[in-house]
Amino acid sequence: MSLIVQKFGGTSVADPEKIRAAARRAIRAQKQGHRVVMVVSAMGKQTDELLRLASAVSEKPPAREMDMLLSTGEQTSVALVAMAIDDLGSKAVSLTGGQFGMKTDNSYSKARIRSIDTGRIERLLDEGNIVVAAGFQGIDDDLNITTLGRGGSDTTAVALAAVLGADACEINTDVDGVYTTDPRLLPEARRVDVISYDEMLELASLGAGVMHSRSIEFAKKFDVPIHVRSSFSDRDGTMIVAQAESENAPVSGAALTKDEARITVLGVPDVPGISQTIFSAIAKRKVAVDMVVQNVGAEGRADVSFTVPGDELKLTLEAIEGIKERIGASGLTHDANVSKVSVVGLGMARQKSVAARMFRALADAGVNIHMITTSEIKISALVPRDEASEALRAVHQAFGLHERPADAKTWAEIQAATGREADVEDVVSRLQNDALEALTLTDISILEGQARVTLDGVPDRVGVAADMFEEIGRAGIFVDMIVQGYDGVDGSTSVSFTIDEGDLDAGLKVAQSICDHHSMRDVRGASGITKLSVSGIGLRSHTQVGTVLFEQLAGAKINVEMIATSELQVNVVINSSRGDDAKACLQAAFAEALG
């Protein structure tokens, strides 16, 4: 008999009528022959009310007591849902996280799952019950109640689906699936039938609110199909699986992260260890760094630019001010009025000129680009905040995201072609090693035979990036990494990109033409560089990856020339003479995560 995990968010159980509707949906699935586990969030705004109560009695509530308090929201919901199922004539048992065997570490408010004992759930299912499990919570080794943090109920649902070998995990929410962008921002956004784990991870990290990235990490790690659908209709929704909807479409979605702030540390010595010092100082303040651009240094100095959430700008500036003299920086600039527009798609890794197409769309819309960073499946551009909505509309239209690709496949078609069988024994073996939520790296690799071209003094005006990369595309040169950061000289920017070493002469010739046409300051190029990539699942939620990478390279006295980060990869450019050394030291540092 198949097993389905159904998760119901707070809006789906916000009042008695919605609780009974959720109960009926679970009963219907059971009558169709499925064993059913429900994972339920706190009702509506109940968590907000609990937070208000806590602040009313204490200016700084202890973390342990906050978890004790907040966990009661889910306990209320699961009891009411079980009562509704009983009243509708079916059997149900409600369980807290501790009661169904969710063991976590003791990091209050952001606990990580260590293991799940499924014995009690299995017994209750065998007895014909619908099991109603509290999301968001577990217990540590001392039986303290812990909570999982943002998106915790989604994480609970997918983790249970993984360990139970569920056929699918349904995320029942107030939207009817995943869209090509936020339909509240663009009414023409299209609901997609299928989206890949990797694409969804990138979109979730960019602020797509349908699901939290941590739950997608679980699904990717254990190959759990996720079905995102509306609690209030029977529409099919969206399947999140390993495959993309289309093999040929370069882009599957676009996202806007509106409240960003850009910080640039100017004129730091271009020597090993500087990046590690900067980002360690920020990490100590618990600030999440997003776009990171270290451009190629000139005259022994380099500029490091990065973005942080707008509400963490002040904290970040304090961290940098504390180390500015120690690292020998010549200055510090910031801009609090920027937003990030991004496009994501598995197809862009196989197609040329995707970046140029995006940049041209922004240029035609009159949107200026302040920073650029790319990965294999994502391109992000930092733009003025007052132009952000127009930027999103422009790139969405440029890639035809409102139209269904001609080769788009449904989940049924993908399933028929590939099949799927959960490897429950593999999941159980990893659980026995307390590794359910451990960092999982898929590869540490070096790409040799690369060259780098840098354009200095790039005018900070509309259309320049589009002109540059269209001309490079017309020359038949395939571009890999692109980074654009603040230059620190006369308000201009600096753009670097990597190409195959055999294309360096042609690349420099094109770059010189671009330089002359736009009155840029200089063109520089270098061969003998290597791209070092750390790839894996959960690079954003496991924030130590970047810190360890920079620490290891600094310890080995390996200088970093360029940096570009994403949800799935951290990429750095180094001198080829140190490529094997860099790979070896990172493999040693991450041996456990590599398995």
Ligand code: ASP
The other form holds:
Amino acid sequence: MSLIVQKFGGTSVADPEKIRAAARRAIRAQKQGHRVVMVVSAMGKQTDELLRLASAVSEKPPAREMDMLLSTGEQTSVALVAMAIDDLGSKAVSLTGGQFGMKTDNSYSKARIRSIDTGRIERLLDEGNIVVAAGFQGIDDDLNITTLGRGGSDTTAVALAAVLGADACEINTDVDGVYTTDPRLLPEARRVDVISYDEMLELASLGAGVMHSRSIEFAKKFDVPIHVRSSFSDRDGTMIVAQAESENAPVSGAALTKDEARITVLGVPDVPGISQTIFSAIAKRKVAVDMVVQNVGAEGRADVSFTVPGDELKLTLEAIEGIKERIGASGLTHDANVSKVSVVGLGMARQKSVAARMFRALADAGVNIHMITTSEIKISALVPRDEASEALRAVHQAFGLHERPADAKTWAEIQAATGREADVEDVVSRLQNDALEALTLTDISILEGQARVTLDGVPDRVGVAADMFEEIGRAGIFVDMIVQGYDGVDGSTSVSFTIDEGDLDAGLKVAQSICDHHSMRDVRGASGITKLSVSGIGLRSHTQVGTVLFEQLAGAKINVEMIATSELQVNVVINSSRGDDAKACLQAAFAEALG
Ligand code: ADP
Ligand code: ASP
Ligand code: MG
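Go ahead and give the structure of the form predicted together with aspartic acid, now that the form predicted alone is out.
Next comes the full complex, and the chain you just saw is listed first.
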């Protein structure tokens, strides 16, 4: 008999009528012959309400008590859903995370799933029950209640689908699928039929709140197809699967992280080990850092800029204050009024000038770009917060995301063409793991024969990045990594990008003419550059990846010239003479995660 996991989000169980509707949907699935496990979130805005209560009684509520409190939202809703099912004449049992054996680590409010004991759920299903499982919560080794982080019920649902070997995992929510961007922000956003795990993972981590990004890590690791659909209609929604909707579209979605904050650590000595000290201090607090840019400034001193989620700014600043003297930084600045606009697409890795198109769209909309980082399937730009909505609209328009790509395929067409490709043995071997959310790496590789071009004193004004990368594109040069960040010298910015070694002379020539035209300070270039890539699943949210990487490279006295992070890869640019050493020491350090 097939097993189906049906998750219902907060708005889908917001009142008694909606609870009864969710119950009816589960009963219907059961009557169609499925074994049904429901995963339910707290009703409506209950979690926000509990957070408000906590802050009303305490300025700094202890993390343990916070999780104890927040878990009650889901405890309420599962009981009500089970009662509704009973009232409608079917059998149901509600279970808290602890009751169905959801074991996590002990990092309150960001707990990672270790293992799930499926015995009790299976027994209840065998007895003909609909099992109503509480989302978002688990217990640690000491039976303390933990929570997985805001939006974490999605992760409960996909993890349960994985360990139960479910045939389907439905995410029932208040939108009828995944859109090219948040339809609440942009009415012209288009619902997609299919989106790939990789694209959804990046989009979710870059602000597409429709799915908790960690749920997509599970889906990808254990090959769980996800169906995102409306709780309030029977229409098919979006399938999140291994394949993409279109082969040719460079961009499949855009996302906005409205509340981002930029931090710059000024004038640190440019020697191996400094980045490591900074980022391990932050990683210890489990803050996911993004858009890391290091500029080599004057006199062997560097400025390190990066962004963190706005609500983690305080925690991050505290972490850096603690090490500022030790690393010899001359100052610390931050900007809390910035947003991150990103575009994501599997197709961009194969196409030229995608970044230039994004920068031109922003320039034409009059949006100034403060920082840029790119990785193989995403480009992020940091913009002033009051220009963020306009920025999102502009890039959505520029890539024609409101229109279905000509070669787009439906899920039925993709299935007909490829069949399901679950590697059953691989899935089973990973499931025996007792650390379900442990870091999973797939590869550590180096790409030699690269060169770097750096422009210093780039004026921080509208249109400069667009001019620059359009001109480089016109010269027929393929640009790989791009980073733009703050330059502590005079508030201007500095831009570095990597190209093929053979293109260095041409690249420098173009860069020099851009430099003259925009009155920039300096152009520098270096050949003999290697890109070192660590690939895997959920790398940015597993904050230890950066820490271990920097630790290892610093230990081997290898200087990191550029950094680009995403959920799928962490890339660093280093000198070619150390490429093999770097690869070897990372392979040793990550041996366990490489499996
Ligand atoms: P639930 O309570 O069901 O978990 P959420 O509020 O967490 O629902 O997620 C659904 C919301 O996600 C939608 O109402 C929508 O505004 C938002 N959203 C953000 N990005 C996207 C996107 N790319 N596609 C669809 N919805 C999105
Ligand atoms: N109730 C939790 C939250 O509001 C978990 C969830 O809804 O997924 O974040
Ligand atoms: Mg949600």
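Quantities reported herein were computed from a predicted structural model and do not represent experimental measurements. Residue numbers count along the first chain shown, from 1. In this text, the rigid core denotes the largest set of C-alpha atoms whose superposition between the two forms falls within 1.5 Å.
Superposed on the core, the two forms differ at residue 86: its CA moves 2 Å or more between these two forms.
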